[in-house]
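Only one chain comes next, encoded as structure tokens, the form predicted alone.
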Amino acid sequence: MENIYDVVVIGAGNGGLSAAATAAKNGLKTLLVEQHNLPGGFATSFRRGRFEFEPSLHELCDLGPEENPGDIRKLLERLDVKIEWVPVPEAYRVITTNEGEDNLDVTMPFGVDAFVDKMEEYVPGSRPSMEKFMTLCQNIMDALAYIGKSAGKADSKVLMKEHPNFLKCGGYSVNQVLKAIKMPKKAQRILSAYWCYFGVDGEMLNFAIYGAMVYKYLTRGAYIPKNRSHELSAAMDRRIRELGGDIWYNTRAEKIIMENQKVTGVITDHGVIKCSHVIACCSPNAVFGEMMEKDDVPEKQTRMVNARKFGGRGFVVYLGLNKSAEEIGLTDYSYFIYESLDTVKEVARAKDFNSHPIQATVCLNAANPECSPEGTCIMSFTTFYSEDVWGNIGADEYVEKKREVALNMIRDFEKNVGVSLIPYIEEIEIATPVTMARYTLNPQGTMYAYECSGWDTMLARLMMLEDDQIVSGIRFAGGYGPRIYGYSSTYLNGEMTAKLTIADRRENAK
């Protein structure tokens, strides 16, 4: 029997799952192919001994409670996907270790008013600038909602009339805007703690994108799936099948077949699939460099891919400890530990190995006490590299190097938080960029797809959606999609890309 589908989705990461579910829900005969034997990509879980670890998710910022739903909760409601969620208790605790950088150790709450009040407590006189910041963030959220609904056809007159603050600050960096509203330096530093979720310094990070993310955190809180990311990925799998979609695991997409510059099928290691549309939840480098013949890739697309810069390469240490969080003295869920909150310096440090890596660390039990056996707890320590430094590590030094980096991160945490961890380690696993590349095929093990800075921000990508489909029949979901990376963004990328593909089919049918 011939395998004929309307759309083939390559890759069962977040974007691929939401794209396949959306396409199937809208009546397209949909096939999702995934080289791994599990859905989710980074959004899964794994076991070591008696512990089940969360590979990458720290928290979702755009779910929101039922009474104030964010875009992700609304998306899951549209798809009728239900799982159990657990709220994260506080926004973050940020610690700086450089004695000359105010030596910060502050904990910030969720809620706009609570956040502003706490900032005023830490930085007297910061309230007026913080209130200006929050107003700008609300203006930006309204503008982004309009741009998203416009599907790349935003009317400049509407933007000028209804969203002037967005136009005033949308093209500037975080640092530029915070200075312009006269925010005290210390408050700027505390407010910039989330920067590592982008891997871009405050001089290059677009203010509109950062402000929108912070505002979502503060107004909607943060949540995690009770049973790890895999609970959500498995629920998406079930829903795709219920909607009539097919999923082939252990299936690698090898080639995209093109005829007269249009997609006609996909060659997999399990056979040929006929289709007119492909949604790729994988890197354009892989699609255009490996899955297509050189003559089928337009020069414009080659230039675009080569002009982009890979985002941060991920490194994570997972610990299963045989003491409870309370016994160890872990009082918070989310910890950021930096040498300083000069983001330019911190990104520069991430270009190479150093003895005190940047870290974003979570204690899962602080949000979900039942996530590990009684009397134990789970932690994960994440850092990133802004260059391909692990590509220069030979096989003979690889194991020693990853253990060295992991030990530095654990010892830094012990010293700066004032706890002891090493005596209680029962299970440890270390994932380097090499690990990330192996399981996700992301180039150089990047966890942030293409870097979102300069000319290549989310705003630019959303405003040029009409130019995004340079190759007829191929669109991108996941972190490489127009709404950039991060769990929330990748699910929304998938839905957006599926809707654009549906529109493409209607246009082609005329």
Second form
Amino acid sequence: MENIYDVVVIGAGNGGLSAAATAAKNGLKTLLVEQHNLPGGFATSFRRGRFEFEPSLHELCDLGPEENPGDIRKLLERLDVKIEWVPVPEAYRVITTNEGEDNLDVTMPFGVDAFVDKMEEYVPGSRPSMEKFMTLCQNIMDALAYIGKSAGKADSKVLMKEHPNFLKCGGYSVNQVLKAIKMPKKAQRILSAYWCYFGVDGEMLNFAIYGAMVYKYLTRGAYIPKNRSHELSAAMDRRIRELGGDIWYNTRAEKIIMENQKVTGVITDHGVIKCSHVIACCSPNAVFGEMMEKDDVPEKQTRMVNARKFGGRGFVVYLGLNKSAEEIGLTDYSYFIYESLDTVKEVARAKDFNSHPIQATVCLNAANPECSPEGTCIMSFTTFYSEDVWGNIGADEYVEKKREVALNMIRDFEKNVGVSLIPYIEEIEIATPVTMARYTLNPQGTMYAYECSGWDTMLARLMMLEDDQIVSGIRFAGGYGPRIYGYSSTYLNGEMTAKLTIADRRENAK
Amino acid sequence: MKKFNFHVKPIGLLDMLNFKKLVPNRTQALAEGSPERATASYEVNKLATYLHPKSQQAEITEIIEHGEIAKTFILSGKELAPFRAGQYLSVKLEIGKSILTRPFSISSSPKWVKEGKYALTIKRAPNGFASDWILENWKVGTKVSVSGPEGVFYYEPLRDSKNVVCIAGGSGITPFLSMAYAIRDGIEDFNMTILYGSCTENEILYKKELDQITENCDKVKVIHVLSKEQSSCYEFGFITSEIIEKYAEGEYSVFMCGPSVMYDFVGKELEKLSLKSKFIRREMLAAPSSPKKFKEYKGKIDKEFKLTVKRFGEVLIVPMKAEETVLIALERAGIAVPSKCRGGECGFCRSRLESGEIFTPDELDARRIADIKEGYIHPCCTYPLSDLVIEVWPEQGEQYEEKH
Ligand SMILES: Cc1cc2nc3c(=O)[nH]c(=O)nc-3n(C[C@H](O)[C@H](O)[C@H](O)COP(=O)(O)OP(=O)(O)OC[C@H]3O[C@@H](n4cnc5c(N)ncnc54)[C@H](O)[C@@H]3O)c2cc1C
Ligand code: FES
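I have the form predicted alone already, so could you send the form predicted together with its partner chain?
Full complex below, order starting with the chain above.
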């Protein structure tokens, strides 16, 4: 039987789902192939005993409340995807374990005013610089909206005239800008607490991107799906089919067929699919290093793939506890536990097989009390490795190593938050980069695709959207795409990629 | 929320130069990458495939008979995946026109994997279809295809008590045998008390092996409980709360593996001991061959229905009995679909229900909340109440052409 489609989307991660939905909605005959038997990639869920765990999402940035919708709520409205959302109560609690002046334990609220006020309380005198920061963020948001709309063709005259502050800070790191606006050191550090969501330190993290994210969190709050991310992925899956698209699970894309430097099809383990366009929600490493014949890949493209560095590789401990959050004494939703607030030192620590890694820990019930049976609660402890540390672990020591790190993370949390957890563990699961490689096929098990630091920031990627397009007919949705990784970024990448593909088709038709 | 109208003056030292450099810097860096063919397969990816192969090919190199009732098959293969004592393999079978799977706990020591071996002990099940067939047909030299090690029925020190009372019935001894070997071989470390229920002394599987382990390893104790034969060497009757209390020490976890009648009986006994649910773990059971057992079942058992199957753009129509699971209907029709645990837990058989009424027993329903809402089913524990239309996605590389 012959299968003919306009576009084949490889991988049903967030990027693939939104790309497939957008393509189908715009009338393209769309096939989404996914090697696993579930949609979502990282955005999924798994069950153990009485619990259904959230594998990845801590907080979705840029959904926003109905009355102040962010880009993601608007995107979901365009695609007509509806699910139940639960707001996250506070921005974050950050605890540092080093003794001395660096030692702190602060809880920061959502809301620009509330955030600035709270910072003033913790760091008297920080207000003027915090207000500057917020204004800069607003400027950045406006400028990014313009750059996003211009699809890689931003006019520098417009930028210069309308967005001067953005141009001034857009090429600098978080640390450089915060210093330039004379923010007190302690406030700088508290403000930088979200750095681990990028896995990049303040010297390397682009200020514009960080500022935009912090600002979105503060103005629009954060949300999670009521029934774990799988609810969102499953709703997307249904929408794609309603819009006329097809989804093949358990189907791996093996080869991309090229004729005269044009895509003509995809070979999967369930047959050949003819198509003129591919949207890949998987790594360029797989596409250019494995799916395409060597001779079909221009050298420039290969160099581009090899020049890039993989982003953080995740490690997560999931606990189902047989006591409620209140009984245990877990009052907050999101805890960042760092040794110090010096992001450079902290990222350096993530290079090694550190037995007491940093952690971003969540008590799901603090936001979503109904997520587990009465008298129980769910926690997840996440850390990341900035190098391929797990690549050196042999099969023999694998189980022991993961248990060792897990135990340390749980104990560090117990000690620093002053609660007891271990006696109440009813279910435990530990996911390492190996686990993530198993389920998503990401190289080295990376959860953050290509690192967005130094020269490879989102800003630079967006401005080079078309320069990056070397092999025509293949575009990248998902975390490897121009808007980088993270839930909201990957959804937006997917939509943007589908729209660019539609434009490519029009161009070809001419 | 109040808007900030604060005006930022040209900020400090920063200028636009760096912004202008973003594109040239990135262009240069991208050009400096190596021209060698890129790869997506790193050590971590290789380890993932080694630990979790989609399927493994092995050959039967030895068969050990346990009287009339059971046989142990030694499966040998290259680079077999390591496992945690207690895990199972899903065996792929072709019997007549049917393509099916069956899960079997690995009964050998995890150490054996290094030598390229797994052992599976298969007992004749009453009215068994696949077990009978295997006992008749598997010979030395037979090639078999199995899954990677699966399941979460294993000891986990961060969760379980250091003292574990293992309650086994019949062939349910197999995961515990593997755990006992693992303790003996220094791979696992916990105190194991096996309460093993058999009908008669003759039916005890692995009596000799268990004796040998307990002689050499004081962390493992075995108490045989016979239900149909009295003897001074053994406990008599069923495994009751009294027997459990008699042999358990301090705080303990209970692990159970055996037939469903045993779970029903021991489950009630355990209630008397008021153990917290975290201390009770049971290996899952394959869904029963008839839904009658479930109180909630309201269907008419003798009906026949039509099952419409969508598969990668094709449509197939096959018959289906109210009394059997959707998975069995598919297998009877020779439509290979993924399955591993056959008891609702692993989610490997996840398929999409497009239309029709189904019955999934509460106790086997381990679907994700959103899947229940969006109409996904686990065919292995789903019984039809009407004609159904479903969509399935046979596994990667799985040969899914009809056999007939
Ligand atoms: C522990 C953890 C916590 C996180 N927390 C947050 C958070 O709080 N907020 C946030 O915004 N982000 C968070 N993230 C990051 C976020 O999950 C990812 O960046 C995002 O989900 C990546 O989406 P993606 O579209 O790139 O696809 P992926 O999720 O990488 O999915 C790719 C899909 O493609 C499939 N595939 C690959 N190759 C093939 C092939 N050849 N053929 C067919 N299919 C293929 C894979 O099976 C997979 O389903 C977290 C990640 C982790 C791991
Ligand atoms: S085979 Fe495991 S859930 Fe159906």
